[in-house]
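Take a look at this single chain, the form predicted on its own, given in structure tokens.
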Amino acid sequence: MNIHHPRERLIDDRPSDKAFHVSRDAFTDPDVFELEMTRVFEATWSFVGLETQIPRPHDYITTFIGRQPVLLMRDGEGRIGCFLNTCRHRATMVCPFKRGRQKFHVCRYHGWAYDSAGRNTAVTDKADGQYPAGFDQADRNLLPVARLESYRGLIFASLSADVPSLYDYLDDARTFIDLVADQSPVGQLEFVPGDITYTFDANWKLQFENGLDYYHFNSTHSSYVDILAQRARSGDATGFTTELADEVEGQGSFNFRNGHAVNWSIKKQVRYGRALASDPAGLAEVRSRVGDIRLKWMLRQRNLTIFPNLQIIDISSAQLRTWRPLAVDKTEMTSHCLAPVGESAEARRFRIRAYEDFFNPSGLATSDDNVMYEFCQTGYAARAGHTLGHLRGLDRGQGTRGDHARELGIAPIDDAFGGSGFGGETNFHPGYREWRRLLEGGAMEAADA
């Protein structure tokens, strides 16, 4: 399959000129769906899980790296190792379950076995097979992923063996992990359990977009905006104060090489609460180990992409989202509860509550995001040229400021920031940067833009 010119047909990205387009074919052309398929699902670097979810020998779960199925498990060892779920015989799935604890699977077609490392342990009726000279020399094993490494207990995977190491990949958006992870005073992360699948009709990218707008916040969840000044006036607000006397309130962002991206928010009164600040004994343990610095990031609102399949919104609660796309037009959502092992029980009460509180279908916010999701799907049809979604920020010019990186220690590629309706857009450019270059066929490397 070829795209003709995809540079110049899907991107209209000239810096100098103060302008960022993406064509309205880049979420309908299924051409561009197949191509993002293979050469970006399925040619980098994709979350896959936690440690925490498999924490004993033979835990295994189940999930996908674009369309190919893949079983991630623990050997007998406790090795951790991730295998393409198709049994070797006729390629049926191997393991049809989302999770579990298993020494040995079985394929539910012809019976043949492998074992939590991936090993074939057994065919049905071998000795009666017939089969020909030198298939017992031939490697009947469960296929393992090209490249799989983990970063504090945050599993990724590739099925493309050129691909960086896992930790020049994430580049400074590590630190943005650390901020989450940092708050366990064992340094590790769990889900609460119940994670929830749901789906909605329109481009994955519009996912990827909406996890770095603050822009659309006040308008599209208007009515929990209303919700929250309710709360107010009525005394149920569990919100805090930052110790910021001398910060300017505002919102922020960091690009970084490789597609990844985080938005941030300064705010001397957080309206909403913060687990992290319920719990008074857990709040100074943490600064104790971290610093003031460190600690005021942490309070701060932080929403992590990390290109191509991973969001990490760190709020009131703490979400882990990741997106499958099913179509052109049709995108799979797994939210997960994400939590610091060794929180408080008051802390844990209180991240399950606002958890369910603003995310998911069933909670005040996601339902919205998904509506207009299916209308800008709806609305791409219209033959109207670019959009001019992509623009916000651009006219205070490329480079870092550094005042807030350097608090960090950090050295994005773009570092941008603005008042309390700022709603920069300018995150969005390095992954659709990186799109870009994937869809023509780049080698795997960490470039500035």
The other form holds:
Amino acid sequence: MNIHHPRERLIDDRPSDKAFHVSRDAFTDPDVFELEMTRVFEATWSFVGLETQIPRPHDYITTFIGRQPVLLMRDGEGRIGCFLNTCRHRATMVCPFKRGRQKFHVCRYHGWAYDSAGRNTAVTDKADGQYPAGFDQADRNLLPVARLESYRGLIFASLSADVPSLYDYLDDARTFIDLVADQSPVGQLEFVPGDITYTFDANWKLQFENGLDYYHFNSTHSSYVDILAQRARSGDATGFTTELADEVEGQGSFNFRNGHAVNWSIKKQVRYGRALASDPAGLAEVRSRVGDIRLKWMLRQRNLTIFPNLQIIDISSAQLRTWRPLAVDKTEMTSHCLAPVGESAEARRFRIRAYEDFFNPSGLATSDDNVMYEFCQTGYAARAGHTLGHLRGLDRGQGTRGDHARELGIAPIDDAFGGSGFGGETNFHPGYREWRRLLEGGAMEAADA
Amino acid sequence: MLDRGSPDRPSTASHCLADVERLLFVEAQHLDDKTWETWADLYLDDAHYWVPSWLDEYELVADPDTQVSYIYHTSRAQLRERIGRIQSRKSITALPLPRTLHVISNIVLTERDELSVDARSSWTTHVFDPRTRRQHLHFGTYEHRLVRNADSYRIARKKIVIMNDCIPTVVDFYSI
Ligand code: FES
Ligand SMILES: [Fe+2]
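Output the form predicted together with its partner chain next; the form predicted on its own has already been displayed.
Below: every chain and molecule of the assembly, starting with the one above.
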């Protein structure tokens, strides 16, 4: 299948000319969406869950990779498997529940049974079935995904075997997962119970971009900014940082291989509290374990995007969100309050309240983002030529450089840093470059960063 | 034995169904009429306003301190914060504001004492968004705890359960 759009029409990426444009078609064309499903979501690593969601043998959850239903479960020995959630007999979804614990999954249509390792253990009335020769030798087990690996308890799966190891895939974005996981005295992350699922009528890439977009904060969230200011005036908010007096304030980002990026900000005065800082003993424990520099970075706002379907936001609380594109103009979001295992009850309470305050369709900030995506989707239908929304930060001559990567010991493929009004947009570029590479069939090409 | 009322005697010993019903209906009207300051006046200063999320297909969040809710407020001031955000028209969720229509029924009273009564009811809210021409329906149950003050009730607690919890884009105090 050939992509209908010449590549220069979907992404106009000319680093030597300091040009980067994303076509409106990338957000509106159903043919592009079809290719995204088969060549991006169903062909590279996707985040599927946390190991702590299925802690015991036979625990399971169900989710999707692209359009394909999957069943993630632990077998009797505690090994994690991920299988297409479809019966080998005639396709029925084997497990209809969100989560649970079962040694066996019995398909309700004709009763074939599978164990928690995905093995077919029973074919109903097999002896009477007059099956052709060779049926006994046929593979009747649930079909495992091509690749399944974890990093710091975050489980990723790929329906294509043609992917690098997860460790290599994540590249130095790993450090930004570490900065969340190491807030736990036992190095583990968990979801605070309580499911939040919502949809917006817009393309998934609006969420991808927004999670890396500092530029929108003061305008899109002006009503929330007002609330923060009001709370600060009434003394309700307790900011906490460990920034030194000579630290240069501003906004920055790191770009990594394979489409990932993170943006972060340095503020010497913060108008909101942090779960990590709400428990002095816990904070001291973390500092003794990770040192001053990593602790400082833990207390900086960090928005991490792991291409293509995961964002981890660590601000007053921590959110892990994933998305499932349903159509070119409809996206389903799943949002979790992400927490270090073992934090104090007080820190946990703070984390939950701060999460509810900001995130989700009921939160005072995310609800504005969701509506904004729909405004964008409507606007992208206009045939008004290319947009100018991926350019901030392209002129590095004006930027301020720092030693930010060096102190973390990471080697991003690109970085950016500017003042508090910088709102860089070059951190979208690696995601779009990886997106284009996959849309073109995964052919490797020289990354031209 | 608690008196749950009946068609011929729709009251508990100390609380009259008609009075409780009036408060619930007036609350709904204020939400739909966007007279939200007056709506918030129905709540006590330290009122709890709680919209739990679901743990799974069957079970609701039970403890807001260890589990995630959509909204968990423990004072009327937090309701006013939400109201102010929408009324400022700075929130894009209010550009334009949807029209809403609340319908409440199946009210059952459980008397706590002479001054206080719990009311469980069923609600639906029809939401129409003039921007997208989309309409949708939220539905669920309310659990009100009402406290009588002179001859009127005020709300000490309200728990809102949303049954259809895959939320289209936005949910806020006026649409549930
Ligand atoms: S489809 Fe599963 S047993 Fe027939
Ligand atoms: Fe936002």
